[in-house]
Number of protein chains: 2
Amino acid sequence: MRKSGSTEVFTSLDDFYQRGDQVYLPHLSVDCAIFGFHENQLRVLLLKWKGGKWCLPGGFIKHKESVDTAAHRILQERTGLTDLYLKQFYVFGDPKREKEKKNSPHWIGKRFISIGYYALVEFSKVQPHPDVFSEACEWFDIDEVPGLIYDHKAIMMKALEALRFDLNDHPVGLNLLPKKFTMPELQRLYETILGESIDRRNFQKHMLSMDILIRLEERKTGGAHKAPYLYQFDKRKYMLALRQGLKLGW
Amino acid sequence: MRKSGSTEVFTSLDDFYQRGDQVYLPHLSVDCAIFGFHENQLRVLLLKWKGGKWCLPGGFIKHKESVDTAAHRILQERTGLTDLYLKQFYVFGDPKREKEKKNSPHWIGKRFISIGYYALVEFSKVQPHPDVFSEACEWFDIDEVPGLIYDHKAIMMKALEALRFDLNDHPVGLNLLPKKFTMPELQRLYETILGESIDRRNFQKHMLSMDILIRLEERKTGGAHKAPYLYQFDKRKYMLALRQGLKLGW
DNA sequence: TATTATTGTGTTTATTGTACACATTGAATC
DNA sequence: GATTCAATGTGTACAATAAACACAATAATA
């Protein structure tokens, strides 16, 4: 059994069981592995069903939608954002990746291929919402994520890897930082993701030479000791440079 | 309507269109971009459709197999290849994307959300073999691709530049080309995957800095001018650098 | 035997990455 | 208000890597 994300268009969770796979596609699902970074840490939003495990969002895909909008459909659902970054990264295929799952006569309790997306969002921006399945929707640090359902860790962490990956091309920065930022905090960011620490001088000497940051007057106040300078990134530098090849990862 | 793989469980082509979805799932298929090296240029394997366009080997996914083992039972099937390399790179999932398809009640005139393959195989090694739906498989230049049919293109294209992309961490030399070969022959396979030219004596140098490459005392003889040494990859080394994160790109 | 196009093997220079040192600052403490 | 502390801002020296380039060797062809 898997959770949905509207069921406006059924009369009951029953109806649900009986009649959704005349609106979505039988065998077929979507996982997402949203990210954000909240005190110097990545975290993942997480769903725990009503008396059940913890899982990663997901959804179904609706007949005549495509599987992105589907993607986006669910996010939207779960976070209240409807503009965020979002990356399909790998199709769980295992025919046996469902392990608690019992053979119900529904739809739903056939076998189903998840297409894996993860998801960028600015952490504060977020408002969790559980759906009809979930008693909680709650944010976890990456290290600290309890045992999901089905393959779901196992979804996760290839989610990371890909966003491991993708740090050199894609705008992750970008999306998982609020407008004004820290160089520590840019830092963090990287070192969390990598999982290894670098060296901080030489971290903003290659940071600044991208020319995709502006250093605003401001500083950030309130920490003990000295402050450190806002930035924002040059949002038109940064995308111009991703498209021309320039690497901005570590 | 799309191709499939073996058919012996059916009795003819039309009890395959009827009962079909008993063995396979609907909506899904597997489309495989085969690639080799040959001539010094990268070639992708074709299927004719009787009486139609080209288009990529294909196939569906049953009930109880895994999506991994549905392509390499179709590739099988077109290459008779059982041990290559293969790896999914993207899902395309736009409701649109067969366009040149008619709506049959038949299962296989719905839509299908087909899961992207590619393939590294040895040239010399392939045995093309055309499927029932098919009247011709050939290897193209992959600069001199026909019109195909749906989004194929667009899936080759796509799974080109993963293959561009995996050229630094999976091992696509080694499952491109021959036990044996030259220097010049391994640059025109990185010139031909990157679609830029290296320098020679750079490409040569870098190669061997990365210990995975063993010369053989032999030399390729035949063509003019002088004679090239024959090299073949030191596999553990090989395997053993991926895995250690050496990057083997350029 | 001379020619030609290609291969084998360097060197030099520029660029990038790594390691490390010291001054500055803002809050907390005495 | 001076001192301490832990963090930030800035810079320099050295190592490693990448890029540009030069010349000798060789196998078929003319």
The other form holds:
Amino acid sequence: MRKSGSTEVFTSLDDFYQRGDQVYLPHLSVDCAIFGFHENQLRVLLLKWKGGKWCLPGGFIKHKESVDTAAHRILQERTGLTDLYLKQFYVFGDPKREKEKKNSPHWIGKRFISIGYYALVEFSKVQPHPDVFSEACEWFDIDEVPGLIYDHKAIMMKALEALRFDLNDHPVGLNLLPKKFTMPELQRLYETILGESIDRRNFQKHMLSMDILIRLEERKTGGAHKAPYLYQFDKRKYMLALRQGLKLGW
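For comparison with the form predicted in complex with a further copy of the same chain, would you give the structure of this protein in the form predicted alone?
If you are looking for partners or other molecules, they are not here, because only the chain is given.
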């Protein structure tokens, strides 16, 4: 192991297995469900282990690092983004959650408790890349996810459940849609996350009542019918709604 600036660089996987616990806390990890929205589909970012199965992006917590800081660092390493919505939603501690793990004398082969986060990112801004353990990093439609290691499918589904629940209390869209969008595009995002249809008039009424949207004088071009107006989020009011919460009934 060597240092490059303030970052630890392991020279090989064996080096990581042998010395990683000098940098990271043993028995504790972070797993992240990174959701993006593209072509009216909710997608999740997955890594593929070298010679193995797909998994959620995750990592470990440094000895002098907070859990939230570790999660943001891990997601920056996977997506290249620093300004994204990230929320801790559950702790996964079933003793049998890593039953596939092979016995190993090293710290990495021991039992781990995982702290689950979900992140919302704008699909077009993400440039995913694999880490030292992985051979691929790709987006998958939420309904077409391949087999995942350990309990990662359960973590992903729990993250989606938490995201759906949070729609009643917090706005969603700032980190999933482009800067300018139409009301139908915003509605499609909510319907995709919820997995159900929403009445158009009720949706527009509720979204406007939140007072977080700015209607622009521009209209979306290229459509066959009357072009809908474009909107953008009032970022100050949006962030205030995230902190204070809100109540919506679909």
